[in-house]
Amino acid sequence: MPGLLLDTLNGRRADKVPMWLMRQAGRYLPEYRELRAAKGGFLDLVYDSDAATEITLQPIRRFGFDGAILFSDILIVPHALGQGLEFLAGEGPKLSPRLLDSKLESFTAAPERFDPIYQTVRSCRAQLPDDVTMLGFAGSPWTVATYMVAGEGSRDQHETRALAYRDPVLFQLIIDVITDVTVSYLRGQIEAGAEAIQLFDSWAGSLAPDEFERWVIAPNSAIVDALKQSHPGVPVIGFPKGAGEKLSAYARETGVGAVGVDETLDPLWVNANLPEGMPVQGNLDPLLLLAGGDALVERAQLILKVFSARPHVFNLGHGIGQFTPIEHVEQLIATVRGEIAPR
């Protein structure tokens, strides 16, 4: 039987609110840090299916979340396209050669790099309880393109935004290639056992409205349409971080089944402006989870109250921070599950 999370993503409300946390498998967990110290670097873990399975399952064992999010990274797609990828301590991911200095046609595609990711999904689904939803994911084309063009992350994505203005034909080609590969990648995850998909557009907030329509809404719509054709029963959660008031257009035009909401948006505004009955996911500030205490409980209870009339998946507004105390996560879980009296 489908679990509470999958039911909610399919538009069914229940007395209980399902919960999972972005980056719930990661550095804030001592068991993750122990495994990483034994196994090596981040990318080594991602491509080691046994290790990635163990990491994916760790927060399920500890907290009993309703969903298990695949342990991987959005930059597996450019790596499979043939771009070099490494994660440097203290610096984050580096891609080479960057598309500012090279062309996509010069890359040698390596689609076999997806194979260990699919194996991780298969292994996780085989070991998860039946009522825990296996979540696959990919980066949305705009966000992935920002890394491919500049070779690394940046605060305002200025090099990629400038390229999109300067040469929209070239940039459209880049987006189209990423879109096509992402569809194949997500289909592979679904066939391996992923029951729902999240599209992460972490840098969607840097775009002007017209550019948002072209580089966020249009390619995400293409991905959703393709997945609906091949796997019509699999919900897609769209998470355009920083979209602000553009979130309502995203929800209406992309065809996603549910929308993830970051912490910068007032849940009252979200509830009033999203389509009626659309499942919503979010939107607690990860820094409030880091801080803990009464303020955490009060805000979580407010979010639950505001979204009580629509299908709601409790989550953060972005990924959990690496220094978040375990006891604060436990406090949040108790709040969401109604074990702490209203403040």
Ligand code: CP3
Second form
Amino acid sequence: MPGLLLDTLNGRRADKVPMWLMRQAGRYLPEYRELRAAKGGFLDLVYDSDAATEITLQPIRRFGFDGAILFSDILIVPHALGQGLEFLAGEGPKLSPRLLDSKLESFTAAPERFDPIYQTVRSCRAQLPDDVTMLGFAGSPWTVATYMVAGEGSRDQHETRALAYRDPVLFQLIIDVITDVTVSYLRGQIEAGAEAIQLFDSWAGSLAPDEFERWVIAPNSAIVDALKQSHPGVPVIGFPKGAGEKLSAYARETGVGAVGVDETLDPLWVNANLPEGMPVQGNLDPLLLLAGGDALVERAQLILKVFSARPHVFNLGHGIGQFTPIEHVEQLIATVRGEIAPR
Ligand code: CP3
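Go ahead and give the structure of the form predicted together with coproporphyrinogen III (CP3), now that the form predicted alone is out.
Expanding to the full complex; the earlier chain stays at the top.
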């Protein structure tokens, strides 16, 4: 039995709406914090397949979500390309040397770093109920490049945007290398048991329109084409966060099967501007989930109503925050399952 989430991503609309949350495996869960404290750093957890499997399954056991997203990180791709990667407490990721000071050719690739991730996918798939969809993922080339170039997260990705203008030939090469390794990484995840894939383009929102075409639409479309050739039945969810009105071109031009929508877009606009019948995933503001209360229930019900004529996967507009109370998640689940009277 393929399950409600996979059916919905394949374009079928049912009475029930499937649900999962971005960053559902993570710090808002006491059972995650406990394992993290016992095992050490974040990367140690990612590369320990037993721990990563346990963390992937935690939110499924607790909440019964329709999809389990692999516990890993988009920055495993730079690490496997040979760039140093550390997660420093309170500072976020650091990659070294950064591409502003070094050449990609000077890195020694370490593709074996993907092996424990594939093992995590395999053991999750073996332990999950049949009707829970195993979601693999990767960062999109643009977003991954912003970390590789600057060596860390940046507020407006300006080093990378400037590099792309200054030296588009070099930047195209960086994007092509990331695209190729991402295709092989996602094929590995699919062969290990991932049934659908999400492409996270978290920083798509900082690009001017022509740059968006070149660095977001083109590489995502290359990844989707390659996956369609090797694994035609596996749906790809594209999530170009912050794309605004460019979401419509993204949905039409990349070939993705479904689009993730962030909280800045009005669901009415999304519904009117995406191709009819295209599955949509989103788009509750994670801060409203943090705040909770009647406003949370009302907004979730409104989103459900607006997307009721097309396949819809309920999700947040971005990852769940670490201080989100568990009771608010429970209230949201009850709302999506129709257990709370319309407000
Ligand atoms: O539950 C899930 O969604 C699966 C796991 C997952 C993580 N990161 C775990 C994680 C996924 C899908 C990601 C994607 C990711 N990672 C993105 C794209 C989505 C987004 O949020 O925009 C990005 C940009 C990253 C890079 C990254 N990883 C940053 C900037 C940070 C530090 C900031 C932070 O939130 O701590 C991480 C660390 C990270 N990735 C944690 C988790 C659970 C926190 C690690 C910890 O301290 O325990």
